[in-house]
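Below, in structure tokens: the form predicted alone, a single chain.
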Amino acid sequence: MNVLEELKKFREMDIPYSRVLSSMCTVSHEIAIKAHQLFINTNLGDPGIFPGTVELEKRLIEMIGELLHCKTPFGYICSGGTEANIQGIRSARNIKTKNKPNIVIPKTAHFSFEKICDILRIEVRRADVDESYKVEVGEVESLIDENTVAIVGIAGTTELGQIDPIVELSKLAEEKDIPLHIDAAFGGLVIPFMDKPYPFDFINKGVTSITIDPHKMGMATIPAGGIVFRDEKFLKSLEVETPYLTSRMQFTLTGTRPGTGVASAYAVLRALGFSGMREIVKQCLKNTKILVEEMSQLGFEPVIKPVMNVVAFRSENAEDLKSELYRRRWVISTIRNPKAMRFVIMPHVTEEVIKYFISELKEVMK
């Protein structure tokens, strides 16, 4: 057996995306794959060697900035939402310089904030959410004190796809003079393309940084996360000296940084344009509606009416159903509060896939 045949056998053990209804990643767009291959040997960690890739990243950040209502965006493409959230909070901590820093986040925030607490040695205070699973702004305000260095709002929660009241959080952040970081890792490339987009981004003056991941709904190759700042001072606050490289300073978290994420994300946005992205989102929302209709016929009720292409259905035996479906090589996820089955309707989750899944679910339920 040669090496490639060996590798293929391992790859065949993986579950194909066509049977995955729980992931916020998807099959990379065809042009993203071609762009990835073209830039496969690039390293943005040593920018003097790859000036073309550096320029491409600058243009991509400008495109993302346009989408997020920021004329002069500062940021970079990183490994994913976790790194972006770390950098967003790290910059706020460095700017505010408190002896015992804390941040206030919704209880629905992503688990990356657990890592932030550990890595940055920052106290994380969790605010309650209301009956629709949006953070309570009054609760956020009650948790703020003189050591609070950042407030966090979520634009597309991981479990339910809900959007926090960011307009109100922004006003609070302005009033308290505290940076507001928005985790839009998923929603950042969904909400702007919806018929009635919620104003989650830099259109709100209190928003200082946004996490947005092109390798999710942007269909870029993995890894391609993103962090964008309104003001250059936040990026500057992250800098360290890099004396033996072709740049004097580096503001990224990782040293070696592939240009493939930049190239693939740029290629998709340039090829499809905002109008093409709108069509992709429209189709995903249409398929989400189809899933809700099919699941409702089986007696499953959504936890909340889907805000975007993420939906969870109440089920006391969600874990058992998940296990049996996985045994059949179907992947869904579950949430604990309330007990529910969770689905993410990505571009690879077509109407045909949904119908096939429902037929399998009916068999499992027997």
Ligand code: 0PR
The other form holds:
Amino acid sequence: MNVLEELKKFREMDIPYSRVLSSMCTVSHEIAIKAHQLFINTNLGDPGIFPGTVELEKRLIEMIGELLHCKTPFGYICSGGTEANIQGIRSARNIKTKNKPNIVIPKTAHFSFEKICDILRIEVRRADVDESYKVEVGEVESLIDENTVAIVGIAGTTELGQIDPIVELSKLAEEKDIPLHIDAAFGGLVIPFMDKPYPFDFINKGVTSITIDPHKMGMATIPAGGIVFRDEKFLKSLEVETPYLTSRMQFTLTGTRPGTGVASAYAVLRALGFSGMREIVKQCLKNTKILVEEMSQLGFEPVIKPVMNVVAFRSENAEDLKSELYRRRWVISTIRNPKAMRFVIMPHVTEEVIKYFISELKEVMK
Ligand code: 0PR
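Given the form predicted alone above, I would also like to look at the protein as it appears in the form predicted together with the ligand.
Whole complex next, starting from this chain.
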């Protein structure tokens, strides 16, 4: 058998995105795929060989900076939100230099922070959230001490798409002179394109770094995460010497690093422009509303009124429903507290997909 035929067989075992209602990734935009192909052999780990790709990354970071209200952004495109969060916290730890460092994160933070604390040997302190699942700023304050090297706020929580009170967190961070890292891995390419965007970004003086992933709502090819710092000193604090490369220093976590994420993310933002992105986000929010209406007719109530295109519906037998749906090749996810079915309404989750899904859910519930 031809090897490509063999590969196709394996690929056909995967579930197509049109049946995936749980993912923060989506079908890459067609311009992203073309851009990816053009840059397929690039390696930003050795920048002297790829000055064109380096320049493209610089321009992309500037575009992202403009979106995030930062005139002189410092950052790079990495493997995803996990790496971006690692680098955000690692830089804060390097700058604050404490013997027994700790960070204060919301209880709703993504599991990447567990990896971070393990890798960096940092104590993690989890602050409670209020009834709308936003972190309690008072709790955050009470968990801070002289060894706190960073505070984390989330703009678009993984489970519910909620936004923490970042304006207040920023005031606290400024007052205490502690770096504030914002995990906007998902929300970073949603919130700026909403009708009344919540000020989650560098517009707040206390915000020092932001995670923002083009391979989620940016429709770039995987992998494409993003980390942006307000101040160059954070990036500098991550540098190691690279004696035999075309560059002298390297601040990235990985060595060999694809230029495909840079090219595909840049292509989408340039081709669509901020106005095109606004249209995409508008459509996702409209489809989220459609799902909420359909689900409410089946008796399901959202845990919180959706803030963005992530929504969870209370259900005592969410796990059973998920399993039964999976048997029919539909993928949803669940959350445990409260028990709920969770959906991410990405660009591939169209009105048609939602209607088809609802008809199958009705069957499953019989
Ligand atoms: N921060 C937040 C707020 C996230 O939601 C995620 C991932 C990350 C950081 C980490 O990003 P990377 O996975 O790029 O390192 N959120 C999704 C999740 O855990 C990732 C995902 C994507 C999961 C596609 C499943 C899937 O099919 O739910």
